[in-house]
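Form predicted on its own, single chain, as structure tokens, below.
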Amino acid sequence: MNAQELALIAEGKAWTFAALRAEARRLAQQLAAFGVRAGDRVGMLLPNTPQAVFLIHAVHQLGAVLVPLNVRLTVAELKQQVRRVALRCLVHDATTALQAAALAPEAPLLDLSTADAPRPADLSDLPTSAYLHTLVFTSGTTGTPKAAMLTWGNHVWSAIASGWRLGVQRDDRWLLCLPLYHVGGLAVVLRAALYGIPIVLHARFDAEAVLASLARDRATLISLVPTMLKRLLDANGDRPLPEHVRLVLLGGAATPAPLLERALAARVPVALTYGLTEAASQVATATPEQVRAAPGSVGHPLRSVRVRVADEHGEAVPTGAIGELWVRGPVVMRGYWGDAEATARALTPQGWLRTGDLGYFDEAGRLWVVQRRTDLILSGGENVYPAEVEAVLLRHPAVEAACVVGVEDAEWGQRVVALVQRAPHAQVEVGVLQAFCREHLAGYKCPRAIWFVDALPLTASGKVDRKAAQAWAAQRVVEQGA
């Protein structure tokens, strides 16, 4: 890789790899002067900015552990995560200063918008592949935040396996509009550096801005979630993308069949992917040619990654039979930080990761994902765990019981809705409960609709019947024409 080749385009500026390394080293010295040492955990509360990219590489240079934090979360949600991992420092800028100030009792703050110039400091050599590189939060079905421990080796193997499947070309440029606090966005930053190709970084997804950038900056690769693809097609009038765009990596949520058909009709080179945080992003990916041949399949597992479709006893099921997807290989996380019980549930002694997702292999060895994690709602590429939303609703004194489900939505893939049983003699309006949720949850987690019911549907064993609740909610949406 030539150090003078382009590494980053953002905010109307450009950095070579030499300049990127210099910025990362300057920030690493700043962190070292702040007291950060190898193994320390550094929180990143930053939007998609060049400084966030510099920080990702700076933390790596120190051998410290990066903890990306979702800037869309409420302070209460962030406090849960920060307390769990015991940060050495929390890095923020002017845009996240208020959130950071509220978190100050939990970790020392480093404000990039006002920080002094760094003092010279000796930096360690780049750490080995076994070192813990990142703690990326991914909630469980109980709604309790869990931090997946990803090593540098996990990220490197993920980059190798993805590059082997999709190829790396000399003129590649990767347009990055996914948030850097998600493993998908973080993976692009690391892969681009390993491949020696530039990133075209966007602060957020904006369809018109992305279309203009694809033409102007000549990006050949772009990562999207289905909601983004739909908006891109809407803005582009279903015209083909520029010819130099060779790959639209699509993941983060199940892609509705009509959207995929529309993209293929517009000759968009879609590569469907299946992955998860605990496997450093990708597990299986179908190339654009494979997507056209078998629309909906996520293709074959990546090189070095094994996928088993297992029954309830962990035994492999026959071809075509649906079972739980188990994943094994050098991309699989070390476990969950400070949570031995959750780690034991997720990882078998043989190193298999139980994903909780359902799927099957066809006769050609292609993987089809039938359903993502049980009860998980995927709205606009964001994970929403019903138990977390229900816990907030149940904190309101007027709520006796609640069931949160996802219903199909053309714009978001799924929308979050709730069935609520009022407490005896309690009176409360829908708007009050929605406002209550907004006080305690990120906006994308809040129910778009709330319906009051006399009682929640129950199974024979007395548990809430989520399938019945979802069917009822879906019917209400149809009846209301929403």
Second form
2 protein chains.
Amino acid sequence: MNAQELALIAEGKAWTFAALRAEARRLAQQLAAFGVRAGDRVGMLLPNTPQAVFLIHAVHQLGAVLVPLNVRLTVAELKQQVRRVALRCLVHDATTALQAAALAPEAPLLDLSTADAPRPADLSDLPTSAYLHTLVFTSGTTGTPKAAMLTWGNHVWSAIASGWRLGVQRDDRWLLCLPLYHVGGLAVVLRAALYGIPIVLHARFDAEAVLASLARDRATLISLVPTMLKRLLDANGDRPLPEHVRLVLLGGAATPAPLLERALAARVPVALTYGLTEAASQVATATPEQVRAAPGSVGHPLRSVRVRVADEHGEAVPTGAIGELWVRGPVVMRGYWGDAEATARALTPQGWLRTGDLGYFDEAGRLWVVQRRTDLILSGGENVYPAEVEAVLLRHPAVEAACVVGVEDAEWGQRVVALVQRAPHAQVEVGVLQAFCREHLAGYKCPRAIWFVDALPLTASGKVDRKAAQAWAAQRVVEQGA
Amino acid sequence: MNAQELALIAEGKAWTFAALRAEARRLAQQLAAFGVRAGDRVGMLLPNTPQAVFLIHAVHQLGAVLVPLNVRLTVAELKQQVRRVALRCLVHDATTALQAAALAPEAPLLDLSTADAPRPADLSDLPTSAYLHTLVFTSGTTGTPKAAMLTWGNHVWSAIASGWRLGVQRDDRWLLCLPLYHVGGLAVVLRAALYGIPIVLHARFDAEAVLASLARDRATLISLVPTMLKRLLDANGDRPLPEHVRLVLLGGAATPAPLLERALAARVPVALTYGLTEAASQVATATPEQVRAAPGSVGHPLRSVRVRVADEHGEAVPTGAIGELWVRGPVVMRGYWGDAEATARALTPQGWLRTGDLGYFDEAGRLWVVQRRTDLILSGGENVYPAEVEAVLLRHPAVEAACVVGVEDAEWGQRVVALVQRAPHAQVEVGVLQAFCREHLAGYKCPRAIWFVDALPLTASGKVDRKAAQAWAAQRVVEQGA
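I've shown you the form predicted on its own. Could you give me the structure of the form predicted in complex with another copy of the chain?
Then the entire complex follows, led off by the chain already shown.
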């Protein structure tokens, strides 16, 4: 890359690669003065700021290990994560000072707003591919936290394979409005540095701000999750995006079919992707042309990434049959930090990552993701895929959003229930929606209960929080004595 | 890549990556037994055979330096090259045994047809990016031979940037009918290994064989020079290629406009590229869509490669103005082996490679290559671009091929003359073609003499051999006493 090319646009300012490198170097020296050495874990408790981008590169320069932390977690949750990885240093700023203070007994704090002067340090820009670059906590918000160990090789291969699929063009700029503490956001920072293209960084997703920025900052690429795409279409009145936007990388959750149809009708160049933290982000991605040809498929696995649709014995099932998605290749994590048991459950001795997700390959070799296995509802011996039931509910004009979960049932094991957010001003009764479902779904798939909610619970990354929805539904069942 | 995936198809056989690796390893051990160590130069005097592919990887495994030699050169020419680089070993087979024997005083010979049993050796597959991988002699067939030093980093960056431009797809296969001793052929071998895709190797270019192979072996990519494309269109009756051929990478020489129009009319997905040995192959490449939008442009420089259109002081000229193309980036060679003078002429202290080629950028940032500077004709103080004159000649229906060169002229410095190959059965007089040129070209650009030839002289890589044409024309002028 050329040092004088643009590397970062944020907060109304811009940095060249030379400036970005200098800022990262300065911060690396601050960290070194603070006692951080190669191999040490450095916690990042920061919102999407330029400083967070500098920190990602600074930790790399020191050969230390980046641990991005979700700023939306409670102190108790953060404490559990921080204890798990034993931080040498926790970096925060004024916006996260309160949470950081509560974590002070667990890790020495480095406040970016008052940090010490930098001192000379031993910096390197040529890490080996085995260098442990990041510990990323998987998005699950309950249970024991698991930190995926991602090497520099994982990230480099991910960036290269992604670039081969999506192309890397002369005038590319990547609009980044995903949180940097999730792999989807972090991967954009690393890709942009490896490609030599600028990031247009947003502190958070705001549909109006993103639309204005697309026009002003001329991003050609943008990464979104489905909820964000929906809001963007709403705010833009279903008009096409500016012509220079060549690709909207849509991932993070199964995209409802009606939303995808709406995006295609608005000529939004959606690239659908299936990825996960444990594989350093993308595993398979369909280009906009492929999405138009087969809407809903996530396309072929990226080059160098292999996907097996496995039966219960780990054997590949025939084309068209649903099974668990197993992933292998240079993007797969080394394991979970300090958790040999979880690692052994996730990685087979042959190096396959068991994703827990379900899907199948079609005759053309395209991958279709059916459901996260952990979201699968088992009712009376039948498998119910929440996504399928939600797709039906979403086809009803009165339904704005829906989340289908299973609640415990003494008789059936699990019972299908739905949380529904109605469209503005829509008048619809539960009975109508239940009848609508019966028209389109086998009886065992129809929700036994439908509850209207003002808004579905969302995770920090803007996905529907199925665990929260499930907890809410379970509580509701108890209250109703049902 | 997966070891069980296909890596090579040739001579009616196929090798997986595991098999290719084993063959390369075996050959590396033979080389080691022969005394080859890391850093030693290994000459390759082989036609396009599977053994040549194994050798390319074997030399790499040893950390030695590959020196591909042009099997079509005379013994005297080869001797000059071999002396220049001091080979530790010259590898040949039965087809090149005679030439090799004549070179025996210059380098120990290793005959692949009778080679010794392999012995254990110290092999490595993780070279650094600074590792000197190849010495490639530039195609010029006269003057002192110059061997471009290409590092592993040059090749890896070239492969990555090419993949970003052209895409790397799940079912890609590259049909390789360019000689392996030129950078265009060598780069396909390295790219394929890095992408994990198979090569379909042809011993030589034969239009009928290539057409049959495209249908049978299902290659999706093929690299050609213009002469080959023309023969392919002839042999195929201007019908489209099989649908799975997604890209024809066309490089090596300025493509005549009529040929490009003909290829586009036949719906051949041509990607036009500008590249050179000193930059490890591609510098700029236009995708098939870009070629359709702006036929003749070689598109934007590849990502990480910078091109400056320089004036005589090395400053960038304005958009649209013609200047010398300077190239910079991680694909640029380290210099010429053992030739500090030539290196100093080619590389500026800032790392720019002076290509000697002329071109310009249009308003859309697309590069157009006008002419190799060394081919430029200076006549009466005016610059004449042979390609421009040839394009006019080629528009005449009676002209099959044309080569315009300059011959010395006491009065004008140089005089424009043309060698013309007539279309089969075409009847046309010199006067008619001269009149045709005067209709379309400024007077000073019109050929003072036009000679009909049965065939234009070609180089080993199938390009028109301008130096040979020029020598022939000069001789002709002497004979005619003109």
